[in-house]
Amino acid sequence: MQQAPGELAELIGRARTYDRTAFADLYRLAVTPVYRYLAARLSSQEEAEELTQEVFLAALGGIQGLRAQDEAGVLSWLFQIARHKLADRLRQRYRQPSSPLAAAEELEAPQPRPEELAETNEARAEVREALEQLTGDQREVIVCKYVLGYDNERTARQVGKNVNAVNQLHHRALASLHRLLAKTEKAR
């Protein structure tokens, strides 16, 4: 999402008036970071795509209330919507029973070998589980730095902290992740 501050403020202003082109441009600028944020927290690509769509539909519905005038503000607003949508999805998942085992017979086999997929999915699940045990700030820093590829300054703007606080959160988060994943490895 690289755009001059004045251009972005003008684009946001036009989007607030439901200018389709402006909202489409805003979407193109922000869809990748929002999708990556959700994909890091969900187990399937389809679910991340679906929630990304829900985020932008909600953003369209609430665009008139957007007060941000810069990139960090827009992304913070979209990530806040994404966090709420993600929490709703996780609550919904825990309330609904899983599908019966008989339905599994109808699924098509993916291209990679099943044991490879199982190992990859297991590792991702372990990392996601460990991420959920971090504090909210630590989790946000890890997602910004490793999923979105932000540097410390951009991460600091995104999470509303200074660079030193981001460094501390980053190091503490990595130490906690290391400890949690080592504990999981020992449990096997």
Second form
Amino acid sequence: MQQAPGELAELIGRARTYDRTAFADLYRLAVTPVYRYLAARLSSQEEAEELTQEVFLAALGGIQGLRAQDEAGVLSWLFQIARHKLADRLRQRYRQPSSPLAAAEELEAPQPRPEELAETNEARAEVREALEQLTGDQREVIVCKYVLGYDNERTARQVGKNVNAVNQLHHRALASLHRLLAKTEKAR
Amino acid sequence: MTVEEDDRFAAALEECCRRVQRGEPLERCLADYPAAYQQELARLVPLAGRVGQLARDPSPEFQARLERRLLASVDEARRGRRVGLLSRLGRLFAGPAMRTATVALVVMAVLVGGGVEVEQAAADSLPDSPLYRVKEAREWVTLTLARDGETRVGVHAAQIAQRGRELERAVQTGKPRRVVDVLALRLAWSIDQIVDQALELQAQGNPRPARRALVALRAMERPLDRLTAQASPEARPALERLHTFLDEQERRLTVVVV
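Having seen the form predicted alone, I'd like the form predicted together with its partner chain now, please.
Below, the chain from earlier opens the complete complex, with every other chain and molecule after it.
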């Protein structure tokens, strides 16, 4: 859904007064990016759905404090909530390590053969693990560019840096990912 | 690599990743860069594709489910704001006797047409709210003031639809089982009343109320199916019993409605 900046500011204003239609429009605008943002870092579909729900419920609770005037601002705000929720979830997982079965619930759309599925899931889990070891800024750039599909300008706005800095972060992030994945492959 | 070279390489990497993502073969992209860059680009560019595999979209079912859940919460939040002043007033009158007096005053305010805010807040309330009594009182008055049997059938039909909306809200906002039970019971009472009244009028030679009652009952079927599926395991039995009762009453009407 595309919204002109003025229209979106008006929509946000109405959402603050708990206008049903306005909140529904904001939700439809943001649900896919928020889900993608979370799903890139979580292994199970159930967990991604659960956290997406938590993010939007928290957003509803805090909508009075939303000062954004455009789509990028709204998404930044939602991603910030999502980062907090993710951090809580990862901390929780650290305290209560999940069973090996959790890895079998990997997000998957079509139905390839079981051995192909296992390989794909394993490959994704490796990338996800490597992603977690990047710095926060590097990870944001990689997620913005390759999971959310943002161009450099949009990524720069999202992470609050200039395009040149984003290029540098992108380079360092890919170099680190390469190093981390090579290490994992070697260990196998 | 100097800082300047590093910047230039970072820009080349960004450009090459974008071209490959658009479907250009990696080799063709590499050929456009100096040999010093090629090896590093060949190592890093394919990683973009691997990260891209983490992108997953939410299912339409999940999106619809979450939207319903959120909008129910938006409604709750709006009601909470509207009732804010009333709750503050309510806290001033905390004892049971004072509460009854408050309810009576509120009913009076509603009946003389002065309490628009109260009326609206009460209209949106559920049985776990003190304001629900205001709604009950108002409904009772409307029913009592109905000038004839056919009008009463109309009032019951409206109340059946209202109970349906309340049940929907109660289920979607995860209200406790007792709230669902009360609503199911009240809906069953309205169904029973509308069918009795309609059949009585049918026997007197007026077929319109029975047709109207049948429409009201049939309109409840699908929402009730949906709610039974969505309800928590504790709330589900009341809805299942209600469904059986609805079917029975519908059969009573179907026999007389051609």
